[in-house]
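Given next, in structure tokens, is a single chain: the form predicted alone.
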Amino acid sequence: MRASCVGFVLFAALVGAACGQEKKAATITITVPENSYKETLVTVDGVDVKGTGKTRVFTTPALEAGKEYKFKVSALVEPNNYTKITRPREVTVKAGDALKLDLTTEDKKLDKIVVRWVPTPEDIVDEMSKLAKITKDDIIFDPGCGDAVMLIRPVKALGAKKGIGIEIDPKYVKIAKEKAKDEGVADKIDIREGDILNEKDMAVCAEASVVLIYIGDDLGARMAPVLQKLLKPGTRVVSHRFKLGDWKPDKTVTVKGADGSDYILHYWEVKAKK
């Protein structure tokens, strides 16, 4: 009998310590990009996480025992003055937890980059379709084309067929738009609301003969191999400062601005399909 109430005892004792365990909190400790432009910016649940450096650490609320919790963490890195990289991630923590992001590496289907335009100067996108041969005959592509430069000029200096770009940003959609209107072109000039990351929006590229880009490493190493898929073999692609990804230039020459810098310009050719 003694022996049954001992034990009733250690039972209850045990149940009322599950009962009233107590919440703890979990943390997360997150490693971001190192660059030499900005800071990494670090939220959790829109909250942002203050630190420097590599890393930050985030702890959660006290969490009960025995549940899990999702949190949504999000990296805005600027690896330089015009790119910007959203790296959102979630991440699943119980109490207790001691877990390790790793925000370093890409994700193609979840990071967002957006690049600000800034526009080739004239004199250089005449240098660019000097390399790329453009003739009457060709059909321009630019993707991310701003105010369209470099869709107009070949048009209206060389007499190219016709020129197409596409935009992400609505406003210089209109502003493209009204730039043709105004440089007497508007009937050669395509311009399209889309995103270069979209295999959809890019697959009017497929009607180029000729690629003009200035557009960052990022997004063109994104872009690539995209471009490599779509257009027909032939097609003449320059491109101003930045390289493709690991897609190899043909050709690559410095040229000389009217403003008396020196510009790099890289070009390919689209080989046959294998």
Ligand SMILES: C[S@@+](CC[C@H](N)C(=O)[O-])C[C@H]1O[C@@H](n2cnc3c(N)ncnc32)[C@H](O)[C@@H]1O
Second form
Amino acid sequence: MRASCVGFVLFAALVGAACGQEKKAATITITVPENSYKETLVTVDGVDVKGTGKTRVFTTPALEAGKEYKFKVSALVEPNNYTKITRPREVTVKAGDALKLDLTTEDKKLDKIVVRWVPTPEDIVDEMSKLAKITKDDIIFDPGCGDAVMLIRPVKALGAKKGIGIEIDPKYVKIAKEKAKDEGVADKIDIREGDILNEKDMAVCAEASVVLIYIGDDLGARMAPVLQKLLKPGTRVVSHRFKLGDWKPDKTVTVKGADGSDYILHYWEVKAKK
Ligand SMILES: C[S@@+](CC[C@H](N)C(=O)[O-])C[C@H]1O[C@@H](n2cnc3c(N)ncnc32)[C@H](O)[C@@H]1O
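Structure of the form predicted in complex with the ligand, please, following the form predicted alone?
Let us now look at the entire complex, which starts with that chain.
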């Protein structure tokens, strides 16, 4: 290159820098939970960020100096084979930034938890009913009722007064209603499509004298304050396997299922409000 040409390139670079036009990438280092049953999937603006383990590094395209850029980062965490937690965040970076983003902790407002249907065997529903001492005077509530086995069994076998279920998946709302009809107890089973994290949908639980639950640790912890607020003192609560956030069970028992497996059941009685 001739001297005059080199001079021109240098001049152009200097002018570019002086005008703030020098482009530079930024990096976003994302930390994700390690206790995942599956490798956590991280995306930025919908595109997968490759990598495994607890950190992922995303490098942005070259960004113009002095400008702010927003990126949508999302982690899909699967702590077990029935729970999917989506953790979306928006971050703002400038050219040359090295941002750290911690996605190991929950944001109750932003994170979405989805628990899939896994049924409780009928004999275990009977054990839960025994633990709750269900009688014909009881109204049973199941948040996340699936096919309504936890409502239909106590109504049919023990003559419980009524069963109320909330279910987010319309497919299971339909299945539960059909099953209640097939079992001849449709008049005593009230299935509602709704979200157990929505206080309005949950208001109906104030009617219950017994709550039977099988919902997973993550969703259970989120739902616990709603239950605490809405349930009447004296309501008996039995959960198949999972705890309810920081609630300390009054009793925990292990029962043998007809399938030969051990099932853990937790029992609480809702205390009078302070
Ligand atoms: C583990 S299954 C238990 C079903 C039933 N209670 C049983 O023990 O057989 C959990 C159910 O909760 C439903 N579910 C998950 N998230 C929910 C939410 N936010 N609101 C209402 N139902 C939900 C699922 O669709 C699924 O049917």
